[in-house]
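Have a look below at one chain only, the form predicted alone, in structure tokens format.
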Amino acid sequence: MRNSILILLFTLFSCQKKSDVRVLKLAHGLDPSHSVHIAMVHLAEKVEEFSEGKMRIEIYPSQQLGAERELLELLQIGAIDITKTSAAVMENFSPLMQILSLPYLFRDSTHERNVLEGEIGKKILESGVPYYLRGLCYYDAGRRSFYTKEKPVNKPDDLEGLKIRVQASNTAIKLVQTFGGAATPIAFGELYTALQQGVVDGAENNPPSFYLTRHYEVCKYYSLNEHTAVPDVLLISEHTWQDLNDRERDWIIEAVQESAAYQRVLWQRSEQEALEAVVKAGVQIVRPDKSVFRDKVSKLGPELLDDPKVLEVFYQIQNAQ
């Protein structure tokens, strides 16, 4: 089924007429109201004041063309020109995204910052080229901690017998299974549902996805632990890429280093405005002692990371300013 679907879609988008402005497609799953889809309007509005008015990027948020996994299908093929995904689904076509998954990798912010926006950074993104994946940027999507329905999250022990969901990534199973929970994978969009049916007992996320999504109706104990800060990822379809003449590049490139950094602001507003939202909502926030946390998977990283060249590049992250 989801194979017609594909193949609909491609034939759909590949037999509309030309014209002289040159249109991009740009589908994702997230909200309207998500600081995320805010910068890839500030980013199609920067495509066409740069290209005056010759190219235009038509974006379809919401899951209207499908979920993560599929959208970047759709990519691989042609059939959307650019996505949005969490580093997290680009780990199950570019084994080198895995390390953005890693609990803790980084030290603060300012390594953090460093590390992407250097040439660690800039491999990673261009890692997925020969899947027809190219990354144009990172957006910030925060840390992601653990929201539970009957009681809070202090120390790890705290999740053993919990199902809890995770996104569809080995490292992020692995992640809540060397914390003692029952790692589920359940798509994003379903996950409201699954909270409210019982089919898990919580998840774990960023606060504005927290609060955009209102499973903080269903999840009443948000512990900020921190577990790991998976960036998500702009990425463009090599086929489209390889299409554009060296000015379109340029006017692409352009608009999307000015929607990254717009997006940035956008971030810290939305993650304060965020917490202060569920906290009056009745929620109640639990900052535990991270350290335990980081502690029970300090060991994690060369125990998932089997491909030398994979484990260089962690290590390389590690040593880095």
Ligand code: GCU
Given for the second form:
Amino acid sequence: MRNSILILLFTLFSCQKKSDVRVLKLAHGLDPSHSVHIAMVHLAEKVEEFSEGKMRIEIYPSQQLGAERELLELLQIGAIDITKTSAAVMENFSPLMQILSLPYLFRDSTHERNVLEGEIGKKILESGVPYYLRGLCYYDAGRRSFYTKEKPVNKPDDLEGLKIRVQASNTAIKLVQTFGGAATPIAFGELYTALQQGVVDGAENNPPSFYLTRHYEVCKYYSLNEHTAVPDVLLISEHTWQDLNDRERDWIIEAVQESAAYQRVLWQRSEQEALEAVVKAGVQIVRPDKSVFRDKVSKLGPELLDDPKVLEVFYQIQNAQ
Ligand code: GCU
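Now the other one: the form predicted in complex with ligand GCU, given that the block above is the form predicted alone.
Expanding to the full complex; the earlier chain stays at the top.
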């Protein structure tokens, strides 16, 4: 009898506690030692601090709840509250996002920062709202370059006949095909095995992802041709957003700003560390002439963007400072 009362009291107490705290579920596909994950832990800490414990973010990393495309679908129906995906995968939902996967889109990091942090970046970030995917911020994901198993890629012709893994993005497929490779979409989490078993001959990514996925154990050539600068995007379900009051939204907005700024600092360091670590593990770094790659794909933007509104934003980016 005494035990049942205790259990009853405990249950009542935990229910009470639960309803007092708003818990938001955040799922993503990166490794917990990735700078973006660390920045999202910072986000959770800040939200807890600003809300004085009234709001909590629970993080599920490493594709525990699915690959990026699935996570976006879960977000759309409100089954999870927040996710972080590559802008490449977002293009399946919001056409403006496609622009961010175009090759050599930014002249340099200043141009990139000006665009992403200015009005154009905001417009692209918010373009997912009609699809229930509200962008909150960009995270830095550096530049993507090719890595291969058997031979280095010094020029686009070296990709001829090679099966190259790409993200679930039509733009990424077209890009690799234009370089001459056979583009093969595979989920990020399945890529290690696909490389190992020879399903693909190589892939492309930024240094931290190449390192943290341990793909360098299989691919011994990394060619820093830096064809794209696809950022990561933090998104909240529009269902969740509409359910929050102004105060709750402010906690999130403020925490997101701090998280994004923190990640930019972490990124610089992690990129350098990743390159050093893969070299130590026997990877040969190639620094090819980027202009040869750039020339090969210079018309891809206007060719791929058939929606005049999307094309207009592309030209706005080209003309931005
Ligand atoms: C980057 C990006 C990930 C994405 C991955 C990929 O590492 O940060 O969000 O999943 O590329 O190539 O799939």
